[in-house]
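Heads up, the chain below is alone and in the form predicted alone; it's given as structure tokens.
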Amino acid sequence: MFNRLPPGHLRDMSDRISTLTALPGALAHVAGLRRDGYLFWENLRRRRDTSVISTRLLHEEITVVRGADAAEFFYETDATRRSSALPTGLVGPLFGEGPVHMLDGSAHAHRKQMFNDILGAAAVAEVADGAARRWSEEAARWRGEVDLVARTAPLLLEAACSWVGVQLPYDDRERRARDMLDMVDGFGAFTVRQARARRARRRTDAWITALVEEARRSHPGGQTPLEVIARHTDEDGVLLPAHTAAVEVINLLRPIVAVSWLVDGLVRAVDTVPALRAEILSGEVTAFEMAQEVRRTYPFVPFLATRVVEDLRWDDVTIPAGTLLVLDVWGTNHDPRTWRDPEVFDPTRFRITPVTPYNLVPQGGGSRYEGHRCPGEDVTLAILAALAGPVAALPATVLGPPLGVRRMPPQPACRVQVTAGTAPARDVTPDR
């Protein structure tokens, strides 16, 4: 069943050598990121023949690390601060102003506990079941050419809003879902995508802030996630500003809609690896294994950053205070020291190499309860696992070229040709 994804999926730019010698190094790195995308840091490691990269990116001194040990160092070192790591202008459209992601210490722990309380097992099951039910109902009517991301995002937003307690009129679901996608798509971009993300953020902030204010007036003791966040107080017992509370409500909704990208990965994996469709439907490959491997291989979060506040050392490299410590997320999830044949899509690999808090970090590393790992990771896994069977049963063929690794994140679109009837027969002979 093992099959290498097409060269265009992972290695289409892996051997390119920079010719931008006329540019200063920092600007060349910006151009290199635009050119090489997720493979930029790996290409730079190869050219420099080093495992740790110390360089400049724009006006920042940065140190880039990758791998399970590096992820543990990144998350468990006390001498770093996320609140000053990335400029609000860059991350604002994605996370909003004052989110839990940018807090440190006890303030982070206090806010994070609210999310941990909200995102329990019952919530995970409710969202996943709601997403799978809506997806199957809609998919039964799909014929011809369909953009699965555009069709999936509103369904996921519906499921998320139903759980959170946000009223979502049917006529609003597509434009609200598009705004959620735009907020993610604009992350790190300095182009029209960033401007589009800012407009989407303003509209979404205004929408949810009004709902927070209404919840405070009408439902002071309500138990929906919206109502719980609306009355949440900081460490000093002060009610969060309505806008900040709205930001945290959006931080429940937006990541669920963003699973649309990973559904794209699920569909492409089933379409690309001939044996998978039958193996999923027969149970030979489990839905959970598929969910984990899609998260490992699909290009989504490229890297994460934190600010070093006192001199550190890693792998015999000094990291001065003030440096941005960058974790290469893509490189960690494809580290050949951990993952054998990392470019092979193999959902059974986890039977040999179990997932730890640091070797698979598509949604952050460390503890989801106390650290900065996304507390909604279980929701993502549950949605993907719930959709694995329906996707395998969908009689669809992906249209267009293979997914590349240059654009970060990939284009939020997945065009497929859907035919009537049951899933088409496929050659289930392992292509080795």
Second form
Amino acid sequence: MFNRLPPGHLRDMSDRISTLTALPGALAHVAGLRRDGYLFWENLRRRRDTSVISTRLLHEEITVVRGADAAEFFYETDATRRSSALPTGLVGPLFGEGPVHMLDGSAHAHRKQMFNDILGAAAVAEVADGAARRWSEEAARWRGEVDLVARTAPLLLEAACSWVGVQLPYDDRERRARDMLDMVDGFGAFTVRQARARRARRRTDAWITALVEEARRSHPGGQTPLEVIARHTDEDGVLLPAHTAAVEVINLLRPIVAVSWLVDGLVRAVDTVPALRAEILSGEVTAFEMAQEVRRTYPFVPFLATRVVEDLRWDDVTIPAGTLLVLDVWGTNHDPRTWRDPEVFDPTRFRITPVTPYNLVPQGGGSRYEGHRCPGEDVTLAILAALAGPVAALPATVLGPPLGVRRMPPQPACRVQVTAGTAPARDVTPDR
Ligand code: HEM
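Previous: the form predicted alone; requested now: the form predicted together with ligand HEM:
Every chain and every other molecule in the complex is listed next, the one we just looked at coming first.
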């Protein structure tokens, strides 16, 4: 079965030739990234007729690779480091200072174990059930024009806070959720969006740091994720600074709210491909397949970077020590060598091409236990799978222009017109 998206779905997916060649390379790439967004590296690969791109981006020598084999190389070589890959100035508003994302070796393994312990099966079920229940209750009341992302984010934050053990007064839901969205939206952006992200980060850090300190004073043996992180010690047995513990608590809350973008993807897919609603509700397409295909096709994380610390070789190209090795996430998820008709939204494609640790990398690749792969992948999939049925049952049409692939990440807004209350959602089992 093929569910073809009309050509306008990803409206700027055409291969546009750069008109900025007069700029010096490093600057032309910045301008090109802003102009071509997620397609930038693919367009450059085609123009240079090469699979590996070695170039400069601002003051960095970078090598960009894509595809399942390249993802394996990116994750499995020992000769790279995350701690020196990206400056705090760039990633600070998104991840905070001193996050697990930027640790290496045993320090990373020790902190990551904490995340993996916290994000077990019970947590996955609690968050997904909480999110789906809140979303269905609230969606049943939606009428007329609704900003889907703005309405979904507070519900996801509520579900996340309830699980993490963070008190969230009802009146604070929207502004706190907006801050979470802004921290993500500012990544890699300049001027206004980045300034907004910094303010959101400062407010959120202050809020959660106070809660970490309170947990240390009042609940030193508590079992909520907040309390577990609050008493976490590093590999030398030293308590994390309260601010760092807060950063890691936020690294649970913020990405759950960020799933709002993928809910936007679910709604758009159901809106654009007429047969999908019925196929989801009848079980012909499973909720889990929908979740996977939305993660594959939705333009979200564009690429990942790590610092090469010894000379490496990939695909006959030497990558000198000091280079930034970049994995083109979008390019890997749309690599035609792995995914047939990669631009087509086809949730049944995984029946033909099974997912491996490296061919589908919207949340990183390799092992979530030994490497940097996202420990929240099961939560993300479970939320999306739990929402597939309710979304299919929502009598809504998307308003405004189709999703583009230029802005990174897409505008955190999606207006839908809800024509009546939700049809009763059939029980759609999020089976694998
Ligand atoms: C919108 C859905 C999500 C996307 C697209 C996403 C994407 C990613 C990506 C690309 C990475 C980096 C992988 C790498 O560096 O190799 C990552 C890491 C991480 N994610 Fe997610 N994620 C999502 C949801 C979640 C959720 C729900 C949680 C927790 C509740 C979470 C927590 C983390 C943490 C703690 C890391 C750092 C892992 C490490 O460095 O070892 N993410 N995520």
